[in-house]
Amino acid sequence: MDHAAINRAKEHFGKLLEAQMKRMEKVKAAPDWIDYAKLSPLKIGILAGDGIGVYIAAQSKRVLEFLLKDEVKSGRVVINDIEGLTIENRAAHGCAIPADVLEEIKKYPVTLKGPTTTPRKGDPWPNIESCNVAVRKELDLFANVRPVRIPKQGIDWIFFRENTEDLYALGSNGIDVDADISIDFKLITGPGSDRICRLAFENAKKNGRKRVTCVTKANVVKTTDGRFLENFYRIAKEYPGIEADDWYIDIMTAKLVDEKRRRDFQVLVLPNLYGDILTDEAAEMQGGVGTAGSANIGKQYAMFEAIHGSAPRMVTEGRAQYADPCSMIRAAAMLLSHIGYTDIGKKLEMALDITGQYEKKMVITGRATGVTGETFTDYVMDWVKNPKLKDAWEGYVKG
């Protein structure tokens, strides 16, 4: 038995525990929710990322500037680009977010982000942490909120994925104990579970939803998932008018495609990894991950982003201009609603539903067989401007 290897692993684990205990102190002392109405100007930062992110960010920024043109003109809203999240720059600095870029990001309470490349083992890049994970941790964006709507099928889900814990939180801090044993770490905390579950129930209460479902694997992962589930039911007692139930992640992936049961689900709350998997499955049903946006919500910051990857091959093959901007534009719609422009956000969502799920006069294929992202964005904006938008949307939904 290699006692030296065991001691190295113990020391490594001890340092991780110290860091997480310090994080818990910060979480407990965090300030309350920001009031966007009191910000003047309200600053929105555009983080293009890399790969196709550069292309779809340009289209998403164009949509925001169009929909907020009066606010931008009056100085009430400022929309600026934030540079520096390319994989080349992050690799050169040897970290997920270069310090100067993070400092700039923190000047913007709201950001809209394109995809960023996360190096995998064997890639030509250093083993740096996921940029997404790092931003979420640095800004304490504890809730990843992903809505999926397919009106014609009666599907209207909203997923609350815990964003700062679970396997992803310590994903770059695993350890090869020796030549035979590798260990990664799964982290679930009481405060982290409480705040994501409470946010899910608050959303249900605010929007008249009657059911919140918790998804874990607590029958097998008894300690960490067990804590998450236990805290879920404790928070549920504060909301007696809302039904609370739980499912295991394996059967839930099946039930989302079960036409007899899937309409029953409304609000779902999950630890980080399960949330990542399940929301991609749900997005595929809506039309693919390219059609779904997500919100990363914290008390002082919020970041809205596309949920797909950076697709560097599309860039190297010279077809990035055909990348689908809908995921990032849908994230922009969520951004608008979050900062108080709910009516504008809903119009943009309707336009995306019509162009992507119903009318389909223009189709994006990722190649020259379809339209470019710029052309499709024009198509979406034309629908937003259409005075018959709401009537058309309701007509499509009713069939």
The other form holds:
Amino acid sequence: MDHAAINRAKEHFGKLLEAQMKRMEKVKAAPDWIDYAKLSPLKIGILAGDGIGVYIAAQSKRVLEFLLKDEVKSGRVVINDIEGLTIENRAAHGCAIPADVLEEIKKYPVTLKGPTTTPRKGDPWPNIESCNVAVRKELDLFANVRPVRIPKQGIDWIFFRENTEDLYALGSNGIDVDADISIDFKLITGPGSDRICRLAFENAKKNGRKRVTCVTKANVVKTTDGRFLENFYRIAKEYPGIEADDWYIDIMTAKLVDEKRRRDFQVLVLPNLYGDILTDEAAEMQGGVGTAGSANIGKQYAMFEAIHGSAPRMVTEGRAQYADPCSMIRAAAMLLSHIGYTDIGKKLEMALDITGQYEKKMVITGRATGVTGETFTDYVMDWVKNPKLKDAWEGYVKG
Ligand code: IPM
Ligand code: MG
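What I would like now is the form predicted together with 3-isopropylmalic acid (IPM), since the data block earlier showed the form predicted on its own; can you produce it?
Below is the whole assembly, all chains and molecules, this chain first.
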């Protein structure tokens, strides 16, 4: 037996635990929620990302600038580009987020981020950590909030995916113990589970939703998922008017495609990896991952993004201008609501529903067979400006 290998692994594990214990101290001592109403100016940063990110970020920035033009003019809101989160720059620095870029990001309590390329073993890029994952950790964006709505089918889900723990926390810190054995680590903490479950119940309470569903695999992954589930039910007791139940991830994946049952789900809360997978499935039902927005929420920072990747192939094949900007524009709508411009955010969502799910006068196919992202964005903005927007939306949903 290779005892040296075992000892190396123990030492490695010990260091990880030290870092995680330090993180827990920080989480417990973290300041409370930021109040956007008190910020002047309120600074919004745009991170274009790479691949199609550059193209769709430009479109969503255009939408934001249009919808916030009075606020920008009065100086209440500032919208700036933050450079440097490209794969080229990250690879050159050999890290997920170059230090100067991170420093800049931290000046913005709110950011809108385009997709960024995540390298994996065997890619031409160094196998650095995903910058999505790194940003979420650095800014402690513990909640990944992903709504999926198909009004016509009565589907109105909101997923609260825990965003800093689970297999992601140490996803780049696994070890090849010896020639045969590789190990990754799954980590769930009490404070981490509590804060995401609480946010899910708070959302239900605020929006009059009657049910919160927890999704785990606690029958098999007993310790970590077991803790998550236990904490979920403990938090649930603080919300007596809201029904709490739980499902395992496998059957939940099936139930989301069960037309009779799926509209009964309302708020769903789940550990990171299950949330990653289930939200892609849900987004596909709404019209594809290109249509779903995603909010990464922490107490001090919030970052809004598309739920899909950077599709570098679309760029090399020369069709990036046909990339669907809707996911990022939806993220922009979530951003607007989050910082207090709820009415504008709602309007933008209605315009996206009409253009993407109902009217479909223009279609994006990702190729020259459809319209460009820019043309589609103009179409969305025309609907936002249309005084009949709300009536039209209601007509479509009921009709
Ligand atoms: C997402 C993405 C990321 C994730 C990737 C790009 C690391 O799939 O935001 O869902 O797994 O979280
Ligand atoms: Mg994902």
